[in-house]
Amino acid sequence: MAIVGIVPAAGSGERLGTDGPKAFAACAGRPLLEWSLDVLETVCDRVVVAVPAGYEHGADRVRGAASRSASVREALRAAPEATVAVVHDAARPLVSRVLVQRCLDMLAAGGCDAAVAASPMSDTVKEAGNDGTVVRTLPRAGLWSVQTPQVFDAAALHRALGVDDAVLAAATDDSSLVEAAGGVVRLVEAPPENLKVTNTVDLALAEALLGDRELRAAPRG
């Protein structure tokens, strides 16, 4: 079995307000991307990163595509040996080895094509029209907010990504493409700190949590 990490990191930093790509923005003294790589490299045989044009320096860096899922497809194509693909957003720097392993274990147990980190919805969710008028309130029970890591049978992910670019661009995550292809997806509950850095508030929170984690991990004399 070959476990390959796939990190789509070709997105811009517009909402974060950075001058360059978000994955390379500074977070607690390091590029955001590096925090995720530290964890993935402990559980994966290889990690391939889809990066913006001009950032393809070093091994296992491929040029990303116009959409997130298309970038995942390019990275997966660069690792034909993969039997298991661990897809993780560079913008989730607080991922833990424990969470990745739990997703891997769920997939290995059989009966599914993907095991996806997620958290149960805690807010009330409403559906609204274009003018903001509420159409209905959705029952919160059974609703989950999907995150990464997302661990896939690599063959199932290959099949799911074999659609045209317009479908890939419309996909909100890769597990939805596997569902659309008839695959079975199971959820693995993620801890609250597995947040996604989208704006400056998220970045400040991630830096505080990472600083605390590093402090707790430091040897005590």
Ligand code: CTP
Given for the second form:
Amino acid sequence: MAIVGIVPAAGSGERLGTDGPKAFAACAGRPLLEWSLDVLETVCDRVVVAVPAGYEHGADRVRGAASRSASVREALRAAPEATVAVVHDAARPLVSRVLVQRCLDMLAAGGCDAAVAASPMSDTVKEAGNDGTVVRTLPRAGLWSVQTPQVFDAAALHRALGVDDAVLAAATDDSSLVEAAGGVVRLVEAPPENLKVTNTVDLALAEALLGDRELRAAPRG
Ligand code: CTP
Ligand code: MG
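What does the same protein look like in the form predicted in complex with ligand CTP, given that the last one was the form predicted on its own?
Below, the chain from earlier opens the complete complex, with every other chain and molecule after it.
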């Protein structure tokens, strides 16, 4: 069995608004991407990163593509030995080894093609029209907000990604593509700190939480 980490890191980070790509922006003293790599490298046999053009230095770096899932497809293509794929966004630096392992264990238990980190919705969720008029309030019970890590049977992910670029571009995660291909997806409840860095507020929060984590991990004395 080969467990391969697949890290989409090829986005531009428009909403964060830093000079370069988001995955390489500084977060608590190092490039954002490196926090996730530290964790994935402890559980995966190899980690392939999809990076923006011009960042393909070193082994296991492939050029990403126009959409997030197309970048995942490029990275997966570079890892034909994978039997299990651990897909994790570079934008979630607070991922933990425990969370990845819980997803791996869920997949290994059988009966599903993917095990994905998720949190139960805590806000009331409404559907609204373009003018902001509410159409309906959705019953919140059973609604989850889905994150990464997402752990897949690699063959199932490979099949799911074998669709048109337009379908990949419309997908907001990879597990929905596996569902569309008839696969079974299970949720693993994630801790609240597994946030995604999208804007500057998220970055400030991630830096505070990572700083706190480093302090707790540092040897006393
Ligand atoms: N990503 C990617 N290839 C793309 C687009 C996104 O690999 N064509 C990656 C990003 O680098 C990020 C993850 O997918 O790690 C989640 O995307 P998002 O948070 O939207 O990041 P960006 O696309 O970089 O940000 P923005 O949408 O604000 O431009
Ligand atoms: Mg994006």
